[in-house]
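Encoded as structure tokens, the following chain is the form predicted alone, with no partner shown.
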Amino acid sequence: MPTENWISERSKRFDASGIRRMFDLAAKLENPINLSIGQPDFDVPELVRNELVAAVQDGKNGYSLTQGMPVLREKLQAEVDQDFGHDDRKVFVSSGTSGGLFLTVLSMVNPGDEVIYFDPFFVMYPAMLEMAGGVGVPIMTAPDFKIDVEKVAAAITDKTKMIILNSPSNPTGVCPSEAEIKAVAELAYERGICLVSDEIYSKFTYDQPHVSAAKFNPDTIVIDGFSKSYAMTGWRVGYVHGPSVLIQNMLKFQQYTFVCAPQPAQWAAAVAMDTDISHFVDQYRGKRDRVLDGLKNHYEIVKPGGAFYIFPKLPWGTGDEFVDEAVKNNLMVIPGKIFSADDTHFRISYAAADEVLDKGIEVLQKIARRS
């Protein structure tokens, strides 16, 4: 059968996430020291779990409204109105933040449109732009991972449709300063360019309060969700808010793609909004500091201000060589080239138990001394 001939040209233009290679390498490991997974190590809060079960038992298992169930959507709208006070800012519930990102790009980016994003980047950005026929324009932020608004301005052309900002950042964990966010937001507004602010880690900030670009640009599209903050990664509940005409267009695409976010999970997410997770944030601040203290004399690291990632500079070799050595020592980390045009760093996720972090620190100290 000529099955290979059935594969679309679109599919051939990009590879599957390079994270898969790391998992293939580590598949034979027994009880690995896993510092690779980008999801919380704590469980969904009990009240939230109970609400999901109750929703299922009460028969709330059918399709949701495309825009989201009122129990969640109206609560989100009230929060958005209170936080921003914009005259024209509407919210809908997406099938995870990845779904929200994809719908945003699909509804706005034409083939040939240019989209600026910052390197290092979340692995989905270039892939989703490729799917939509857009042209990615990455702006390097290494070595300090700061945003230079003059570089952004210089990258803008008559084809620029969108700028994507991710704060706190995956993979670096860095939070751009309020001044950096303000400069990018105002530049996008002045030039008539759509600004998309990916804020999925907004509740995990440790040294300063989270600042949304929508504070400075009323046309900003904000994408957030419940996956990271409430450990609901498998429940697929995100949300998007922005100008109503854009939200309505995204809903058209949601209707013909994801249809809706899972209804029982939306009832649970409404309860999650009233659930205090500050103790988890405090724990993760401690985990960040634990890893930084353990590695500061062995690696060059830009201190992350949020999320649950650290992005150290490689002490030697390529990312693949370094990760191969880590796997030989039963440790799983991610090569930085998956998130960047440069092959100079690697990603650690400190969303793990403290004893796992201590074992990982010990191995990373050992590997660094090889240089």
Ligand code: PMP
Contents of the next structure:
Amino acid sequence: MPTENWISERSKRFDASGIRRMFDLAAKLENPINLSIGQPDFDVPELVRNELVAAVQDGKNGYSLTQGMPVLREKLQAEVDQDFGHDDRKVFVSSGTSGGLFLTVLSMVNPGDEVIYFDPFFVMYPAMLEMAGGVGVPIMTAPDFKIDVEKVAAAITDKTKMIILNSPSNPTGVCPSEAEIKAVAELAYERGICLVSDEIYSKFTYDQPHVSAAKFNPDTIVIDGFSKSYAMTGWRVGYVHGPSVLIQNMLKFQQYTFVCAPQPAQWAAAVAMDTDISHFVDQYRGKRDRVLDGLKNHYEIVKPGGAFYIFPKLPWGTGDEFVDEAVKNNLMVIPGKIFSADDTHFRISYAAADEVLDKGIEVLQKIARRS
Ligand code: PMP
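Would you mind generating the form predicted in complex with the named molecule now that we have the form predicted alone?
Starting with the chain above, the whole complex follows.
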């Protein structure tokens, strides 16, 4: 029997071909100008690296408690209590932000439940919903990438279980305004819908301080993590906080899936919490401005207030055609259709050295017009 017959129906309902195409293209390039990567170009701060090594050397290598090592979890809980002051808000340490998202969806979404999210979206959302048997209900935010609460209200049915918000956003870098976040948060609260707020880029905001949806809705499930803020994408430490009954239920799933986040990385994350990264954030604000300045006369762009992405409008052709032209010029960017039902934009990650950004800007200026 052909082994492919063993593949589950569930896994056939979503595909990763767009991303695979990018990896295949990348493999052909010798030393690309790589503006496609979703991780910081700085390394994990030295004290944090040292703590990871010390934890390993000290034998802190076993399973951690399911909810996370006290050294990290208690520190996170204190921060959450201080930030929100909610009586019933509990935190647990997840295996990356992805692990937190997955447990949230798996522990709350029933087959057939509708989940509203905003297009453009982080690629994992629709896939994750498919895995749980949920029905994604994307709300288009192009061309200004603003959240229209009227559209959200109109999309709610008696099957709506959850709304997923992501601010700052991957792939647009846009941070919805405090008013937009408040409107969605209050709508979810009034209608008894679970609001999940993916705030993994919360430390990377450049014009205004980050606003969490949990400020306006005490039942919000907030998902955050250390991957981006401290450049430790490979260490797999995230965290989730929300109403205690929901967190307890997620821990059951954590026990039977990821088991725990890696223990040595949790000790290091506890040290990371005391590490100032404001100079990195300042550098990234500079990088954002550098790329915006270089491209503003050539592309239509909504100015992003956070994360490390810019999502310009395609100046011509399809996303694949444009990306192929970029690749011919040794530049890697990502076609927007990976993050959207529309094929109208492309994503630049400016998490790269300034010299690399300058080379990328030069190519993008050159290919903005089809010769
Ligand atoms: N949410 C968003 C919006 C992201 O961009 C990413 C990473 N690209 C994640 C979640 C997952 O991050 P982690 O490495 O912590 O799993």
